[in-house]
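Take a look at this one chain, the form predicted alone, written out in structure tokens.
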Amino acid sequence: MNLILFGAPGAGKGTQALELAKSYQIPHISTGEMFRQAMAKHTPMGDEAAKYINKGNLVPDDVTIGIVKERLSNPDCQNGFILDGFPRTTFQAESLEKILQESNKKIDYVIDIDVNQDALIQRLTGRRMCSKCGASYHIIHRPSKIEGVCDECGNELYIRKDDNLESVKTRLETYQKQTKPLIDFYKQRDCLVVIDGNQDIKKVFADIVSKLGDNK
């Protein structure tokens, strides 16, 4: 089964793409995570995606496009995979199926994890990771036992550049504009599945899991 998380930055498509990776056995393919390692790294690549993502802007298209054609070629993908971040743009969406078609493959069902605006604010600039292990904390939702430091190894948490209150906002009105009209492209194509982020973690899998069927 091949599927795409969609909803806009904080919504919880990584969440809920971990649990869903171990229920279905496919990869969870995270392009978020895919930059932020390059990024770490210094790469070419990364250092060029950090120029957009501490920005709150889209990385370019070609460059995207490139990391996940390459990633869907993996032997791991032939049973289906998760894409989480991806598609952002209805040219993505586009080029995706272009590459999907030259393999036989389609895309099953796309997720759209909605949750309102304000809630996604305070999720995103409440956010605290490890400087070291690289844990996810939240300061309302899962502190860390001490305050700044992490439960794990101890190292220092601080706030990724892309989640200052100022960053955020940019990061959403970016989604509003150039991401919402992929909710029309894949209502066309009929595989579009809307489900309320607002509730409780378990819920919204149990939810995405209820509409997906037994296609384990």
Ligand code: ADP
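Now show the form predicted in complex with the named molecule, given that the preceding structure was the form predicted alone.
Just the single chain follows, nothing else.
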């Protein structure tokens, strides 16, 4: 099953993607996480991406599409994948279609996790991330069992540089302008599923699974 998890920054894409990847045994591909790892290693691509990411702007399409194309060619994507945070522009969506067509694949579902604007700001400014496995926690909604430590892998939690109020506002504006129009793009392709992301994490997961059915 080839899935896209769609939604504004803070909608819960990463949280749901990790669980879906476990349940459906398909890889979770987060462009944001790939960029953060490259930034931590100070690769040339990471240093270039950091200029955009830390201010809350999108990384240029050519860089982003390049890393996704390479990742999708990995054998572990043969039986399906979950894209989280990609595509974010119409050009990226069109490029993804071409990349998949080359190997006779298509997207089965685009899961739009819909969350109110006020909740998004609160979620992003209270987020804590695991530097190793990419799990995300929230100081109020999803605290880790031990403060500052990942429940999944025991690694240290950190606050993302772009989760400050100023970058958050820029990211939400960028989402409205550049990414939200993709909802119509995927509606036209008849693969859009809208989920109420204002509910608790478990209920959101259950709603997604019920929409996907047994299409494993």
